[in-house]
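What follows is one chain in structure tokens, specifically the form predicted on its own.
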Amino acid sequence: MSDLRPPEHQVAGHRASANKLGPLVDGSGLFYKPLQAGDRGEHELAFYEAFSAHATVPPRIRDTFFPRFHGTRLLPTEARPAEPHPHLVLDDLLAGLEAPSVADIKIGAITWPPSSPEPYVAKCLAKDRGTTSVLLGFRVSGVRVVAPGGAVWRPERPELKALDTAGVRRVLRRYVSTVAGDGTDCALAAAVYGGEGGVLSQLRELKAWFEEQTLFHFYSASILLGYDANAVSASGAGGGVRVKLVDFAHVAEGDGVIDHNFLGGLCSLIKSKVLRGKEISDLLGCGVRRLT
């Protein structure tokens, strides 16, 4: 227990804490998520153990942009010290990054699966036509910034559900940015957003996969977008931009049909003047070279 603690740089779900079960690291590049309760948890360890022995899941696909499954362990936490909890053991996706910036993005206009009962559909339907789920296919779901310096932006939960197509685009504008406090300057969008092995570019991969596979549906799974802003910072270029899919306790079986609601997402946000458009200069109002 002494080398477990709540990521640093968790920005969505909940935190571990004396009252609250949560993830934690151990500082070697593992990440603990406790199995969440009812079936949720149990759904999601059958994703991981299904997911990682399918032959049909391309390898690169597999190892690029998901969580590597090490299976579970019985971890004693500081919310329930007397009774060991089960969680799921997976790679730490920002292991390594010295001063991660982090996104995490909710793919998917329908976010509750079709096996859902009423009262928790309603509760979805409420939440997707209050965010930017139903309009854009996708909402931003928690951020940090990294600014030169140390300092750090991790807005709120609320202010986050409050934000409407113009305020997530300042998001994302803002996650791009060396600028501390509210400003933004979007020094970072090449070599975080363009590039060889920039976001638009794996996230294309990743459409490329799901224009294809009709083995799952990715219902409320995030796209989690990850930098270190302190290498970016310094070179200009690189800081091991990271795109992972994350969060599968809604995951169903795809029954071989596509997954329309998550590629519907997914092309939206490709498509965001954000991420792509004639000249990033011109979508983002800053002085950035070309990005597609």
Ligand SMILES: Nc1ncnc2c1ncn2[C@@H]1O[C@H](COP(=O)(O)OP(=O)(O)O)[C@@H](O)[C@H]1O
The other form holds:
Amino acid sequence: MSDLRPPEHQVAGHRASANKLGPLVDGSGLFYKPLQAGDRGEHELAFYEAFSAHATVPPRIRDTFFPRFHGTRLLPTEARPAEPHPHLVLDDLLAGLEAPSVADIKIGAITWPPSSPEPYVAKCLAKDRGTTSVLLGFRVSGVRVVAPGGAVWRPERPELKALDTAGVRRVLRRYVSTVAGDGTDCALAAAVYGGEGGVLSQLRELKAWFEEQTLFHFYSASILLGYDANAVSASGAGGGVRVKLVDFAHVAEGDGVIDHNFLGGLCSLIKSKVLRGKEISDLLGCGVRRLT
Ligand SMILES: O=P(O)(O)O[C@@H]1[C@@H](OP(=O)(O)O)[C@H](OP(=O)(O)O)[C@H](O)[C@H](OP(=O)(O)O)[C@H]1OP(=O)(O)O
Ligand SMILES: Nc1ncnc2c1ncn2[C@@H]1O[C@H](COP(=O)(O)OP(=O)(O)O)[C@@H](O)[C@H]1O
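Return one more block: the form predicted in complex with the named molecule, after the form predicted on its own shown previously.
Full complex below, order starting with the chain above.
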């Protein structure tokens, strides 16, 4: 068997184990996401096929913000060894990062497509209300931060689900901090969030597309942030900050209408104080206490 394994950098979603399907990597730069049960897997596959071939999606947007789609592949899995399972073959968006610090931020106050059956709406609504989705238009679904020396800070899922808006702000500060444990120094705020090629400028480019595009509504999709903790420095150099979209199992047709749900969440994220330039300069000026 090959060296297929669950990605160490995975921060949210279903994780592969002895009895569960989940994404796999093999070190080749590809990310294999199992087709999910019901019509979800087929739906995500149909999205990738449509999106990859869509003449009106700007190539720059497709190449910068989305994983490239390489078709499907039947792969053996630990959960179902006797029965190869179809997987979406995607670019591994964190490939090449030696020490990936990653955050999965689920965008939108609403995470279910309008066509969803009532029980699913109720389940999602409860999660949206119980997290910051309704209030902020986004929630942090997963995060891992690699500190200098290699220690990984990675809160458990229940802890993330319980975050209020102040908690989300704290996590966004922790994401760009170099201290161990729960502390924050925001030493990497300018390098990761600010500047040319930083998170904020990439989010603004993405937003400009969402202000125009009416092809798709990205319910329950996430923005995946990534940087290399070994390469980024407080002086602002390196790190290859990545801003990507993932999880398209609930994308709906746009039918000529702006995706105001995703756009609203994106604007809210862009406006969040932690990411904004002013706060970054406050942080650099040691105004951290003022912000807590
Ligand atoms: O199954 P659950 O209750 O763990 O929910 C999954 C979510 O986990 P959560 O409980 O919110 O941490 C999970 O959320 P994360 O990606 O972990 O944020 C997904 O929303 C998943 O739906 P899908 O894979 O996007 O279709 C969700 O699966 P479905 O509820 O859509 O089956
Ligand atoms: N193309 C990718 N490259 C690297 N990591 C990815 C990619 N797609 C997803 N991930 C990782 O896997 C996690 C779950 O992905 P997602 O598509 O949301 O799965 P699920 O449908 O199970 O929620 C993300 O939080 C991220 O850590």
